[in-house]
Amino acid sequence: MTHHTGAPAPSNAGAFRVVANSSPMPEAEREAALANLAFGTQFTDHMAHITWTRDGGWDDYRVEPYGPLTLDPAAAVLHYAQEIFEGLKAYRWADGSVWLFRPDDNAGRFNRSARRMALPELPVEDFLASVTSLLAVDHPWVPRVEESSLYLRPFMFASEAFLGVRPANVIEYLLIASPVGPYFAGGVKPVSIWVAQGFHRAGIGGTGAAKCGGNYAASLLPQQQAYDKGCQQVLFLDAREDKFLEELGGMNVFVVRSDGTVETPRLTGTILEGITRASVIQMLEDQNVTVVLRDITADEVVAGVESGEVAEVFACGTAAVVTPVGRLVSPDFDVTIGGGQAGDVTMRIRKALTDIQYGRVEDPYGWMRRVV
């Protein structure tokens, strides 16, 4: 175990009043839940909550018991989907401390999403304070099991009761937390990917670069088709020419060439600017790997797999970290990548990233922020 030093994440935690849950989960029951983790099915005892109004701005900062929300049936989010969210994780280190990975970047992306969806920006210090305030109360929920973490879900939505089509005047920001194991229940093994047919995640000028619920709603039917084809995830192609790789339903995609070069689709405004994606690019470059950001066609990837020019394909994101892709499927092709085994580059970068996140090695980038 390498010992680390680092300042706690910037925090306005004192601004959050705490209303303690009068019936928290008993410790023995909580420990049993933390020993049997799925993804996103169990939630901690509390949540952070801030309300915004057009006249008053952000107000009423509180940590309160986790529980149902009361919404008017005319709440704008239910009709016009004015909503955004983020995803980040808290990691338990071997010494018992709790750390975040690049939370400032999540705060920045949250505000970029807010701007696109005509929502108010949340000051970065308030975003960070919501996380530190919630973890100050619910840090016992950060699991200790291998490959586990506390998944944090900040989100913002239009709660004003109004059926006119305009940006809402009343907005809720909440942060909930869920202890999680691996995103894919089978652990780290190559996944099969269905290449979407006739469906696209986003178009030029749309909301593809924003982390909003509508993007994911649009991906669910093709995701169901992927399941029906025996695949775990769906890969979307561009909406304009229907040939360039964009991203998976919830992850960015990378292609590893036989010469060691790594390629990933360039950011065009139609795919999410992944924080894990940016981290992987920086780490690969620091390992003297050539990383190329460009438009990549599905046909050239398939041809490369068949010829041996493409050695590996992997996907990455907060939830799934780095996941090897073992198979690409469409009505026109069904190719197995690298013999269906996880590739060396994929697993090396995965280990390098998770070693930093879990404090097993020194963090040379200053990405980790201690909170407990």
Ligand code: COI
The other form holds:
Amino acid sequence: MTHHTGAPAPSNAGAFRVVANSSPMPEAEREAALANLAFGTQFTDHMAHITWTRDGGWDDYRVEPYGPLTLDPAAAVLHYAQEIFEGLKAYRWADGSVWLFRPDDNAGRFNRSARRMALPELPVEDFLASVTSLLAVDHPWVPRVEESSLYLRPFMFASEAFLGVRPANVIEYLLIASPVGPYFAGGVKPVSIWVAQGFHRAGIGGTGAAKCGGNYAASLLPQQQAYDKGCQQVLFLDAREDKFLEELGGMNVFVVRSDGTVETPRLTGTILEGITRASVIQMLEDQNVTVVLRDITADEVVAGVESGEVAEVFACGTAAVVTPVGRLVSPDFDVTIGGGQAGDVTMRIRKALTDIQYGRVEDPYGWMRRVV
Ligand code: PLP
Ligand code: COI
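May I ask for the structure of the form predicted together with 2-OXO-4-methylpentanoic acid (COI) now, the form predicted alone having been displayed?
Below is the whole assembly, all chains and molecules, this chain first.
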């Protein structure tokens, strides 16, 4: 199979047999759902599904009705968490067409995650074909409301019924899709961040750079503590020195200095290599902004906020897009950034990124791929 770089490319869809949902959501109900969006609460009528066996490889490519899976209670994923996932979005442009943002990069990261979790790699063409094949039937679910999108969630897990601890011999790949509005309930408003106390997201040689479910399971207790402190997200510091910013539970982090320089933690193998992060860095550099990738301590950020040397902090990721951070909280400090208002650099980069994603400006990078 080959994938296309230009116009609609459902030619791969032929590889996926389609088992149509016999009772899809009625159009009026779907339109009502699409007019009232949260994050990750509603799902489209279908899902893509491929099964892998060690002997037979990837097989049985299908698009089938969205619905519960039948899993053996001994399925390895339920015991040992051999699982990875991705997150990307389909954007509806004003002319009705539907586009993906850098999907090849998600496919590439999916395979890096797969290697780390001893899961089989999925050919990039198959990853992309699963997306185009699902969208070929479920594209009416891509919302039209401003700043909304269809969040695509590819994932892969060990379904073999076996309790020994070794890489499973039967694996499922699925792709589900959820029409979404803003990740944070308040919309694009500055969020408050709790600095994790005594918990780390990833250690050297661990799974921090992989997008595996276990990383998120480990983040839930500190995330709960963040909620308890009135914060929406948790910031993790490095495990070795407990000093350096790594990332938030589900997004990367940037610091804007008062001289206009932008900083973000360098990749160390413990941080997820965000596609939004890479895009933001590239766009800023193209605007002649100096972007410094380095180890940044929480203490210097807090001191900088207090002295005025740090003007803005923002988080970014597929779900969060670019979200201003208005407050940093720990038992030792509670500082408000930029008067708790969204900063100019943050909002400019957010606009530059979303203008490309929604086709409001020319895409100078070749990041967008049309699917419908
Ligand atoms: N860091 C973590 C832990 C994430 O879950 C995500 C979201 O995918 C990101 C960073 C941002 O990555 P991306 O921009 O590729 O969505
Ligand atoms: C994403 O941005 O795609 C994420 O995975 C973050 C979160 C929803 C887990």
